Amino acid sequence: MLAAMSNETTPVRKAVMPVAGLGTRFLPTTRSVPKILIPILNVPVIEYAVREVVNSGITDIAIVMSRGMEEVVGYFGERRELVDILEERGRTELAAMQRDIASLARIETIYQDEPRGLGHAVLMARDFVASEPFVVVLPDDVIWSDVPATRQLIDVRTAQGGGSVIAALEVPDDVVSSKGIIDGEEISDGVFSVSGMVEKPALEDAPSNLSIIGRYVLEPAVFDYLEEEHTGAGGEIQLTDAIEATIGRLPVHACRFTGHHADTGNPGGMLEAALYEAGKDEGLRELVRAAISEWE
């Protein structure tokens, strides 16, 4: 039976983060170091996700990770030792940098001991979430934007009267057969009911170019699909497929979000990060450019 919707002014307060995963195309630097803590320069990708949830309202959050991750919790752990060498060295904006980081919100694991998919991975949140709607945040996909994503997917489920919401970008034609893709109205600018959503379609099956693109705004009522366990593409636990089971009983929203973003899952998605970070730092330009003109 169907969970019942959250009431609409019930503000959203919990992120789930699933971070397991061998990221086995960043060999072999995985090899120890978890792929969601390599730099962009000098910022690991999981603090980028961390810090959009928050200043979009989030206090709690719960990484979800394979066993020999903690390194990941752990960076935003205190560092007592640091901070003292930092100060004593008259460092003390660099020190305050490392209390920020200690402080942006209450963290928690929950360990995922079995690769069954994106799905499997926000089941294991369930008592973490407990009745309330909650986001998911994939910290591959990096977003740079005035408005965090997430509060924007959070204003849209607020003006929609509640439900969920998917962030979605369009794509261009030859990756849309390696995307989840949505079938939907546009009822705003910017703004989708969806009526469905397909995994990895051929082009000439795709009901449109509309991506899903990490960031959700979720029901607790997905979970009622969840704990059943289907399989779906891949023979794994689907999000898509649990999200797409409300829809006709719950709102159900895509938000195209305005903002730039990077999937830094890849090795070039991450240089795209890397040079778009870099872009914004006057020094930092003028080396890409002096690198670039030996290229050619």
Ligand code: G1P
The other form holds:
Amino acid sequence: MLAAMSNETTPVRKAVMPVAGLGTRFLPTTRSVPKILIPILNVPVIEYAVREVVNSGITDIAIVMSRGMEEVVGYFGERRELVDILEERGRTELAAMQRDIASLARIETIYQDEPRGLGHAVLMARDFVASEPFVVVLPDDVIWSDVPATRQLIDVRTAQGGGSVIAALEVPDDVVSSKGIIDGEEISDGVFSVSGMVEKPALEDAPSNLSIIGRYVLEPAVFDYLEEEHTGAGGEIQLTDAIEATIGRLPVHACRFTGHHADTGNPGGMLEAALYEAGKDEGLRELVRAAISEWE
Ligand code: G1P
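With the form predicted alone done, generate the form predicted together with the named molecule in the same format.
First the chain shown before, then all remaining chains and molecules of the complex.
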């Protein structure tokens, strides 16, 4: 039986964060450190994702990972010994920050034992999601904004009467073939009614330059397609295809969110993210300026 659509007033409480993968672009570090624990300055990428969804009203998070990546969830553990030592040494503010990290949300581990694509990773979270609308966050896509990007998507879902909402940004031509691309019509400022989606098209086949960015609010109806395990682009089970399969049956919108985005999935994007953070601190700005001035 096909899953029914939840009501637009159903609160969105759950988030799925797929993080499995070898992290080849960050070798050799990823020989021993999961990609998602690599920091922007001193804060790991996964903490940005968790804080964003918590600030958007999410209370329960499932991190979908490969075996051996347990430290990703361990990061959000209590670390009582560390907290005790910090307190003994009078570092109360630092101790409070550690307690805060451990109390952000309920976070659980789900394993994806085979690398069969993003759609397959999300499928592993089917029991966790059950029959509620849910969020998918790809933590490599870091977004800084006043209203958290996930919240912006949830607000579009409410305004549009339910259904799925995908984060989107226009990208240059040379990026199109490495992204999911959206076909749709802008129905109000930054909100698109989606009529099609295609994963990693050749530039000449792409319907637009509007790229999927790693934030989704989804209806559990996407599992109807994922369960059938169709293979799509790259021989993988694609989330893009599963969302596309619901078009016509359920509303699907895209939201050109406001905020600053960096793709920290590659070292250049990570550097850009670090510079963006550095820009917020006068001391670090000076340091960056001084370092750059030495370039020829
Ligand atoms: C995934 C999605 C793609 C999306 C991208 C955003 O691709 O499949 O549709 O545009 O994330 O970061 P990946 O980067 O995992 O290949």
